[in-house]
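Single chain ahead, written as structure tokens, the form predicted alone.
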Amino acid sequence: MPRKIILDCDPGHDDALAIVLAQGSPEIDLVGITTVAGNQTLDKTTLNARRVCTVAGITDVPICAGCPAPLVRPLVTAAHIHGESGLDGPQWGEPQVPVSDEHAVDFIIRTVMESDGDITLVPVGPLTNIALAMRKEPRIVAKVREVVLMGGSTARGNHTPAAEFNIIVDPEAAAAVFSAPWPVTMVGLNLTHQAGAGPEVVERVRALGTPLAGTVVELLHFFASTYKAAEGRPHPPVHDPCAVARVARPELVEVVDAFVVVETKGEWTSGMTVTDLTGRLGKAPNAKVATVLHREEFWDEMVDAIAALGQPGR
């Protein structure tokens, strides 16, 4: 049985090939998009969430605009990465795909407690859409299946030295999600960084030849080459996609418990994922943690779903 699950983004070159691998994969039943502010502004983020779902052809999913701005933070943003338009590289026509009149947090919040408690959480954004949700109606915690997150890193961080990005730019929110009573699994930068889009899979994915295919290859293209000049990585590590593969094929995503907890505070490490996998907190873990990926699987089934989709009359 496929694995209902809410996507929650801020699309986002990693997150276009998260709605790509939700959509195509056969293990997933992808019910819903929202969209968060993070990788650019709310408003170019749910326009590229409809603009990777018009070349995918996905035109039966709701689309959800969420959160403009985090919870108490002035935004920030990631065009240095992104780029400006947040999915720089394609030249993109046209969106065919509308964008529902429903709020975000207020679809997250329907749709889980319409529900028979078989829907998972998978935000590969900023956390605030889904900490508004648990404010605005408690009883979603006790619903949710289980909350699969892209976000946070055992070490250090990609937005500061301590500090992952999803999580820097809204802390408080991650915070909340953190210490909820349900089950969370962190897919940080630690997992993600063995996620690497080399010119092997590059060829893989140009090889299907498609239009979607196209795409997917000038949005690695543009990744690469602002990953190369951030981070000095010579292959993009795609994020995202990792957290919809653990809930797709949990055993590509090898996971250890821990106690994880979020520093709002620190005038240095605020946004760090403080991560202790040795005990020495003497807290109860409250959270499952990514540790291996398995690199070659992961990427037979992210070329499976580019392909799948571009198939006609997907």
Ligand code: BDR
Second form
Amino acid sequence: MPRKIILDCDPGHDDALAIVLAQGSPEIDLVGITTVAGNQTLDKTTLNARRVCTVAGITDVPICAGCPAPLVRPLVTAAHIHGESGLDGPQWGEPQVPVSDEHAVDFIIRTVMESDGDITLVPVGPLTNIALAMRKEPRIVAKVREVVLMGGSTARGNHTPAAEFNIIVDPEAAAAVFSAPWPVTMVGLNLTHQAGAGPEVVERVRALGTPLAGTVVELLHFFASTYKAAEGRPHPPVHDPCAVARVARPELVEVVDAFVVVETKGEWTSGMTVTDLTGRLGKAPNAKVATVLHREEFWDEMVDAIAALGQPGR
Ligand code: BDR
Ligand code: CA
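We have the form predicted alone; now please give the form predicted together with beta-D-ribofuranose.
So here's everything in the complex, that chain up top.
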């Protein structure tokens, strides 16, 4: 039985791959895409979700726009990684899929409350929509099956030395999500840095020869150039599909139980996901923390998804 997910995202190059993996994987039933401000402003991330769905032939999944700014802080974007459009690289045509009239927060609440308790939330951007949905309808916390998020790190950050981007953009929202009594899995940088898209991956995708594969190659090309400039990495890490992969094929992403808390007050450490892997704080674990990616199988799953969506009629 495919796992039902709502993908909450801020496309974003790796968000685009998360959308493709979610729709292309036979193990996932993508019931909705919700957008949030993060990598770029909300108007751009929403347009980008529609662009990706158009190229991938995803016409039957609602796209709902959510929050244009974090709960309390001003929005910070990541143009240095994703470009001014949020999805620089390919030439995008006019999107052929609409945006829903329903706000993302209301979509999340309605879908979860109407469900049999089988919806997994997969947030791969700042956690603003998820925190606001919890506040507006606290009963979703007991009803959601689990939250599997891309964000944070067991070690260092990427936006500051301490903080990963999705968490530092809205630390108050992240703190609310981690402290709520629902099952949370943190797929952080320590895991996603194992998902570098090297030349052999790019060639596998290129060889598929479909328009979607061509777009993915262009996305990876741009992403590689900005990651090299920003972090000196030879291969860009595709963070967001790692969270989708954990839901689709749990054995691809190994986890450990740990206590995780989001720092919101530190002058230099705000947005840090303080992760107690050795139990020093004496706190009960409140999260599963991703540690090891089975890289070959992950890329097999990703390439299969791109190939599946490239087929006529999908
Ligand atoms: C996260 O930040 C964004 O730039 C990416 O899309 C990913 O979700 C990585 O820190
Ligand atoms: Ca993202």
